[in-house]
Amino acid sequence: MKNGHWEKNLFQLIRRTSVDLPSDVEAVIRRALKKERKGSHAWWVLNAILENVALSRKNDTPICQDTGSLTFYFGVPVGFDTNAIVAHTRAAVAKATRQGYLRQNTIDSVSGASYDTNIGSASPVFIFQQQARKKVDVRLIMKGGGSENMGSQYSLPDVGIHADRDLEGVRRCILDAVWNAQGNGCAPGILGVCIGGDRATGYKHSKEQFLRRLADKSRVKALARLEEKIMKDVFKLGIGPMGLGGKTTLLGIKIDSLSRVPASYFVTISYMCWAFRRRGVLLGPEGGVHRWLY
């Protein structure tokens, strides 16, 4: 792989993700603001969020002080040199950290020492998939620690919440997770849900749901209906932005499934805060930008 523009454009991907909320997320927040009573706690929180988004965009500063963990998803041509693009991405992450677009946010779990460039063991995270294409599809999710702490996993049946191994049981798990969060993780949030899989693949696939646009619906009709029903159910909980009450507890929910073994039925829920930082870019053979995504 020739160097070309790889590092420069990967740096721009990180910068844009950090400072500029995607248009589909901002649009949902604006619609939510109109539904809240003007002057209420919920209205003030959502209004402050939108003011923060505008200031971050104007001043080229991070949307949130917790720039979170970075997960890169790469769709690459068959035979592509993944080692080279990992090196370019690590260099871009280090540069973004030095320039203040990323907080020094990576800690050695044994010693407690900070990695000054955010380059450490499994930091950032790289996920590759070979595809029949000539361009490189790069997606980035930046996920803060507060929202990461709100993730949960259920093993059904769960007698505590009367959840059986069916979609009604899945619904009960999701509502229980939202209720337990009580606005923590910087609500209103977005949920990514995986039904099935094992404990590890469940979390991985639930986070992959954040790559979907907020306006889309599941291709599985039963799951699309479940997504719609849960949004209506959550509306009735009254938790609201930051747990201060109101109609807007979630901005969206994305549900998908994986196969499972007969003995296990996991429901895995990943939580994303309102600062839904995900962006993408299509890069050409020399690393030039073909098209920005989201």
Second form
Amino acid sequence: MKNGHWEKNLFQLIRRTSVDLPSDVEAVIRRALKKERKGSHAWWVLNAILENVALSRKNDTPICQDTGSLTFYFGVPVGFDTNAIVAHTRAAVAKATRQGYLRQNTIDSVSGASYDTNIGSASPVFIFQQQARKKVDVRLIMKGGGSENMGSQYSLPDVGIHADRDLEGVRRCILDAVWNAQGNGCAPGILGVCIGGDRATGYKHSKEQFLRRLADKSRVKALARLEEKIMKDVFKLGIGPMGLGGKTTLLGIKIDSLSRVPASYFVTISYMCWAFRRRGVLLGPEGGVHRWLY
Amino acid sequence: MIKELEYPFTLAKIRDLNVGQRVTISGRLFTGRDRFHKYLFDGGKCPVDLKDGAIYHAGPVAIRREGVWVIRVAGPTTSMREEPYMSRIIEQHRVRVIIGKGGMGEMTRKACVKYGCVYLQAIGGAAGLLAESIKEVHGVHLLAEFGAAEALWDLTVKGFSAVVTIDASGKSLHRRIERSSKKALEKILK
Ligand code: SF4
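How about the form predicted in complex with its partner chain, since we already have the form predicted on its own?
Next comes the full complex, this chain leading.
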């Protein structure tokens, strides 16, 4: 694979992800603002968030100083050279770090040393999937450490929170996680939830829910109902933006399931902060931009 | 309704603040995070006088432009990580204002009552917005030892916006919301 436009456009994808929120996320924050009492803390925080988003867009600076962990989701055609695109992506990450679109945010877990290019054994993260189409579908999610720390995995039944192996049990896990997080992880947040799978696939799949648009409803009726119900429940908790009180504790929730073994029933919850940085692009065979996504 | 608070943050000014009150801060502000707190806790010498001062839990992204430091973004970091050290620092250095995100624990809350200090919550993630209120970078200390994100930045700010979530009488908005949301949760699940 020739370098062509790959590196350049992957760099653009990182830059766009870092400095601007997807329009669906911004729209939901705007709607949430209308529900909060004028002058309240919640209103003040949401206003500041929107102002901050506009400012980073204008100044071309990161929305949040924690530019987080980077996960690239690739949908590639049959026979595609994945080694080459990994190399191009790493080069784009290093460049984005040098230019200040990414903070030096990658650390050796044993020595504590900081890597100055953000290239580490788990940074960035690559997830590949083969697709029938000719174009290359690239999606990037940047997730801050504060929000990542709020993720949790439950093994049902869980007597502590009276959660059995059913959707009511799942609901209890989710509400428990939201209560535990309070305003940390920078509320209002977005939850990605996976019912089932094993411990590793559970987290992976819960994070993949962040690729869905906020307006998207689960195609499984029971899960779509659960998503709706949780939003109503959470509305009543009163935790609010940054945990200062208010109605907007969550901006959205996306639930899906994976099959499981009879002995295990995991409910895995990933928490995404309001600085929900998600972008994507469809690239042609030479790496040229076909279309920006989201 | 929004209270303006200016450095030096004397005991009288601090005692006058109540939980839930929004403030804008002007004047001197020092940043400090994990390594700085541990260093002071272990008896390290403080390069600035913290008395009647404010510590902001933040690791800014700073660049040097034509020999002058510019803070590009500076949002708050999670304060809870400093909980083991904070109360001793309040006691020994008479810091009067702590700024960060997420609130702090019992030890800090008690130190706020005993020595006269408040905790202010800034808006997490609003890094660019908060950086806008930084008017001047006076200097940076412990840079070689701790690196740019962990160093002590000596700043002048104007109109830095935050809300009082732990006051000097020991009231805590974090505790209040935690309790009320617990009650709401129990009701939802009944
Ligand atoms: S949780 Fe999100 S908004 Fe908050 S500091 Fe981390 S990256 Fe920024």
